[in-house]
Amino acid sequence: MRLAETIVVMTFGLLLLCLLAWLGGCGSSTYQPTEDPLFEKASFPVGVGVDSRGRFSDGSRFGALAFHHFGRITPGNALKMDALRPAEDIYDFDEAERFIALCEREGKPVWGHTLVWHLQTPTWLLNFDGTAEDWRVLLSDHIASTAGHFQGRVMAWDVVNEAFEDDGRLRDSLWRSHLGDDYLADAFRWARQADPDAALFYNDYGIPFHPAKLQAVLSMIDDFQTRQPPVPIDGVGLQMHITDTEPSIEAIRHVLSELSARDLQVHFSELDVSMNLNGLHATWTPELAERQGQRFFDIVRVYRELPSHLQAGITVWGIGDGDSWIRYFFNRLDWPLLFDEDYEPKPAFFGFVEGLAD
């Protein structure tokens, strides 16, 4: 074949291939939402936690509406102990590096998401062999490391998550195993001490369902409050993992009255409204769609009810239906979120828009 030839080939090979990737979703890169930016209609932060591997980078919808509707960002995964060390005396901060650095560039800070947690640490911590004291080491290395690298780069810390048990009781978790029920204390102390600027917050599931687990907490906090020095609490964050019933307005309501009461700010950390907790639904309806968006308007309503200065903001536990935890989590078909599988806002986001309106 002559060279003008093989070049007229080429070139047209490459247009060919360049049209079946837009036709493929290519195009989505120039995705632009037509919803006004949700959290510009919020008095309060609104934000989203979000994956950082895959979709939200790659310019899709899913990074699109993130940076779009939401202020600011949560990395699920990124920040906790097992994506930063692979090993007792490895830390690897570039997927981490990576998401902040993003998030960095859209102008959008970072909720950072856990110091210390029970769950998804990594396989060697399972089979350290220490005394209290190498164990005491070992966290308040991790707390310093962690939050030291990015001192300044992270707005606010859940600096504890999870420790309590839905009865009331301190769960008996590897850290308390092995540093005594203290260990929260000493946390939220060397997080301080690490990034004095940061915001820190104790992050829990199911408060206001159990009134024993509300207690705990309360409790908890009430210590910290009146040690001489105070241990440094600036909020709590309330895990929104709720149905369309239950908790009631009221129960939410009692706590923010409790947390209130201790000025402390509150922070809706992780909403989703599950509408098919029981599996009896098979099918998205517009019955179903009507009760999540109300559910939705009566939270944002609840929340505005604290004094502004308290109101450290509502994070929403994701983007589309599509990626919920709660569909691999559970193993369960839901609809939790403010969008559906396809990116489309759903009566969920516009009862969440509805509930900012005066």
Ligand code: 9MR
The other form holds:
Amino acid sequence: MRLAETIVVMTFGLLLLCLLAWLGGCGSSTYQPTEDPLFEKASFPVGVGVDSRGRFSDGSRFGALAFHHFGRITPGNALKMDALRPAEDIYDFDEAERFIALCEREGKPVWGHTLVWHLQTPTWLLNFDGTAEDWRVLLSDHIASTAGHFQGRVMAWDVVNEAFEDDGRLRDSLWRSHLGDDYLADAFRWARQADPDAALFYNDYGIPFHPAKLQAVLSMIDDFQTRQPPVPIDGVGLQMHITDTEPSIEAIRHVLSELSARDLQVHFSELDVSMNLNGLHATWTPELAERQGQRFFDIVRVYRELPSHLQAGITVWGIGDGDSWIRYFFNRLDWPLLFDEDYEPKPAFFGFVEGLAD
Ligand code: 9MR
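Which structure goes with the form predicted together with the ligand, now that we have seen the form predicted alone?
The next block holds the full complex; its first chain is the one shown before.
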């Protein structure tokens, strides 16, 4: 009897120890990324864009990797208008505050994304029935209140996001239709007034793919820089949602030279490398992984050709492939990021690291 009891107790104890060890392994609080911090290898800022909601629970691998490997954080959604403005007369900064305070505790500067966009606007805005002047007041108040609230805590703002179509026309967004074409210049002026120390960026996708879009952005900049007084703009964010083949390095180089000629900083602001644009690949293969690694290497290398004072940094748009916006937005399997679904570093990560080496 005694012996049987002892065996039961020992077996139970052993099982308990196994369970605790297993929990520790998955877990969370003990998780330590294996590679050296990526951002410390770079002579320019290396950041990441992340959705803060539910992602930064204590010890999550997502959170651990974000703060270990990246020196700067872009809240992917928390600073957009739909997140901050539940009703016309209400600003709700709670979630953004909570997340920015976390970044501050981790010692990570925050990149603000974004003050003016035609998407992720609150539903009440679509029904907002006001005069042109009411719309002006609404947008200027949004910029003044948001950039003003975070003054000194957000190092830079994507002031306007995606204002141009790929063919170079000014997008017929709700902002343009209610405020007129000059809403762009006004937005930058209002942002500078609200936070004189934040760097102000125009951010868009597809610029190296579409010469007409590049031309439109350059014309906007030339216009801003030649007005008296000039409209404040410090740089351009090239989102860099790219594939392993497009756009060419030559096309990217051309955009960089046009922007440098205007003395503007350049931010690769939402970098991811789609490997399954046409949905032809059902599985991830070593061959795809190698190609993607080479592509990240090439992208980092071409970025380093910029004069260092114009290097605002490279921001990767997410941590693990399983969380990428590409999967749910396009409803296709893809593997666009530096870490896989289990948050293990991919050849993409090592390609990035090599791109940073001498
Ligand atoms: O990363 C963001 C994602 O979580 C949202 O679902 C998505 C909705 O459009 O917006 C995200 O990122 C976008 C960014 O804000 C602007 N450029 C395009 C990005 C992908 O849509």
